[in-house]
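Single chain ahead, by itself, as structure tokens, in the form predicted alone.
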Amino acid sequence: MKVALIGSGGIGAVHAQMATNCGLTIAACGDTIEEKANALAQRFGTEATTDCEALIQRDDIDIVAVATPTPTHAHYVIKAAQAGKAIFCEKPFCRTLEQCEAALEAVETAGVKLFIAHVVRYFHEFEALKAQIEAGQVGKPGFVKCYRGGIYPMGENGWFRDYAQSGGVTLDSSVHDFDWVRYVFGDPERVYCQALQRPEPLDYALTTFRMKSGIIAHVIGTWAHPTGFRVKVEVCGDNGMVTFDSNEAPLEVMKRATEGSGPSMIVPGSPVAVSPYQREWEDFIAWLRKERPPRVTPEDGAWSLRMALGALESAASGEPVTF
């Protein structure tokens, strides 16, 4: 199968490599910035173009991979759907709910397959967390805390600095954890968010969800670190807790102490032989080949967007938002 890559920046390069690893062919690298398209095309021995819409329409294209800035996702998804192509789209799905609804309608009308790249579901550590929770290792979960962040991303032409485009750390980064929390614990009921967004490189948000199950989830997103990147997760239940910190390995499950018991046990981590980014491509391809349904559905992508936009609305109003 041949892939039209729309967006030849950093994440586009990642997806080009992952698709190639899976045996797909990058038919062309598209970008409105000619230098970026040329550089990535040279790397993968293919052609470059700045006419992304014409690339989507080509008869030899099977898959359109959308790796452009967030506000343009809906446009290219709709064009790809109208051209009858399978679609792999970076997260977040869209910038607005109106864009999301239009994209979903186009995909449904065309009867094509759309995959939203919520890659955290494919990270081994997060799979292990989910497995421990489902195995009852923490008992009945009641509280979840996620932390994700690092330095402020400069982005292509600095578009991350424009919160109207990027949605800041809440929409671009915390959306990973919003998706994972819903994936593991079900739909949210309401959200409350406090956020600090400044024109200079500084963005921090604390989002609290009450899930319909009664679980409370805190999600901290930050683009305020002086350097580096860190991810932390803590899930507490009535029988114990499970934690993960990217600065510490491996995953640690701490059982609530009883007389004569040890304080904790370690779930050994395994070396990552295959990138989570490749694993999501493998899942997408298996879906295209009708081998199994995907781990992420278009509706999942829409829900994570809804959660992020609800958080931003709450931060702006100072009031909780009900879904």
Given for the second form:
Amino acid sequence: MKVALIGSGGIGAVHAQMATNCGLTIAACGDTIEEKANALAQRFGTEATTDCEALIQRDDIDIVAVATPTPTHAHYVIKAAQAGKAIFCEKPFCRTLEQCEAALEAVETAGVKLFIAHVVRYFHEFEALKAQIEAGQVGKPGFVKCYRGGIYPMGENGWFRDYAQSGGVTLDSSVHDFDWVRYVFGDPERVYCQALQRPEPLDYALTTFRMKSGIIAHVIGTWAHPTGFRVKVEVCGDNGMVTFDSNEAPLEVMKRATEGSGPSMIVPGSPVAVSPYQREWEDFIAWLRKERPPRVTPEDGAWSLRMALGALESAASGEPVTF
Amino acid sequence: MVRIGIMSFAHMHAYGYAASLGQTGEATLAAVYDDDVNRGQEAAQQFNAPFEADIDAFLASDLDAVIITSENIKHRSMAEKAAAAGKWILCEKPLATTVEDAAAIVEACRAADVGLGTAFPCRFASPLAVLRHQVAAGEFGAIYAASCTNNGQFPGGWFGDRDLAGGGATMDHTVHVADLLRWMLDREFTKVYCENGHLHGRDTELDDVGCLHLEMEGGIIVSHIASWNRAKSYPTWGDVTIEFIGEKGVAFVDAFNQKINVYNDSAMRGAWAGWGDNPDLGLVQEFVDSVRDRRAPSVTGVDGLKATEVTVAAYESMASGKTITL
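The form predicted together with the partner chain is what I need now, so please give it after the form predicted alone.
And the full complex, kicking off with our chain again.
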């Protein structure tokens, strides 16, 4: 199967590699910025194009992978659906609910397969947490807390730094945890959120969901740290707890920045044989081969978007938002 | 020697305070009163102090001050009596379970011209004190946000009884951090939202976890988890943590993470043994100083009242589903 990559930035490069690892062929790397398309195409020994819409239409393309900035996801998903292609779309699904509804309608009308890349569902540690919870290790869960983040990312032309485009840490990063919380604990009833969204930029989002089950889920997202990246999870129940902290890692590497004992940065590493990003591609491909339904449905992508946009609405109004 | 009496050993912190009194070298546990005679007599024996079963006789004695460590709901009546008897008072947190009761305690002490302190020992935990100093020195610039926890194991007993505790985990574990934030940031709280409930099957009808969203003057955003959600098998009683997000940097403090890991086969679970400074001793020493100098304790009754306002607003928010403006 051949993949058209739409968006040849950071996450686009990851998806190109993972698709290649899975035996797919990258037919072309598309990007509206020529240098980016060229650079990635050269790396994968394939074509480059700035005409993404024409690329989507090509007969030899089976899969369109959308890895553009969030506000343009819906546009390319709709074009790909109309062209009858299977679609792999980076999270968050869209920037607005209107875009999301239009994209879902186009996919349904065309009868094509759409996968939203909520990769956290495929992270080994999150699978292990879910397995422990389902095995009854915490008893009946009552409270979950997720923490995720580090430095504020840049993105092409700093698009992450434009809240109107990225939605800040809430929509772009905490959405991982929103999806996982719903995946494990069911649909939310309401949300309350405080989001910093400072102009520097510097973002920190404190979000609480009351799930329909009564469970309280608190999600902390930071793009306010000067360095590093950290994930923490805690699930408490009536018979125990499970916790995870990415700082407790098997590898600790310290690079000397200068000769002798100069300043250094500690980089914790947690290697696994198969990356979670590859595992989500494998799941998507198994669906295309009609082997099994994927772990993430288009409705899951829509729900995590609703959760994030509900959080942002609450942050703006100062009151809870009911779903 | 400053002569101090303890009113009730219902709250387990009483034992820490009693032990600390002796360590100050300047104070003595001069009498114990308890409405539970057996508990009071046992504690009195443990700390070599006389027991007095009659509250009026206890207060009529030559005590300089009292430490009130009763069930939450009894703080007001004990404090009013002690104030009327002219005793300096250190009252266990929460100062009261309602704003009305907390204000009454403050007023009673003001009217009687006695010093009133609220027992917030975290102010005497060195990691928190150091961080406060760094914040005050401007090392982080303006503070924009904080996320906090005061998690614990379920204490059981009267803590789970609405008529004695006045509320569950939200009542028990909001005030420490509310006070720390006021103290460290020198700002008051302006808004409170809360989700809480009985979600961990603890042996009580009360909430065993509270998730609070707070706002402070200047728009500082804060979340706080007040819980009894630590498992019985957890290696320690709980925690007090705060992450600050500031203009020039961030800080994370885990106040009691000065520990050694202990693996003892008789216990069949790992445990943490703390080695940090004893905050109870700092609190009690400062109180003894205030009694000796006939001045107000540094952590005042008003501090207790302000923290209680946050807790009460949290329950109001949960009941109404709305953000409460203070």
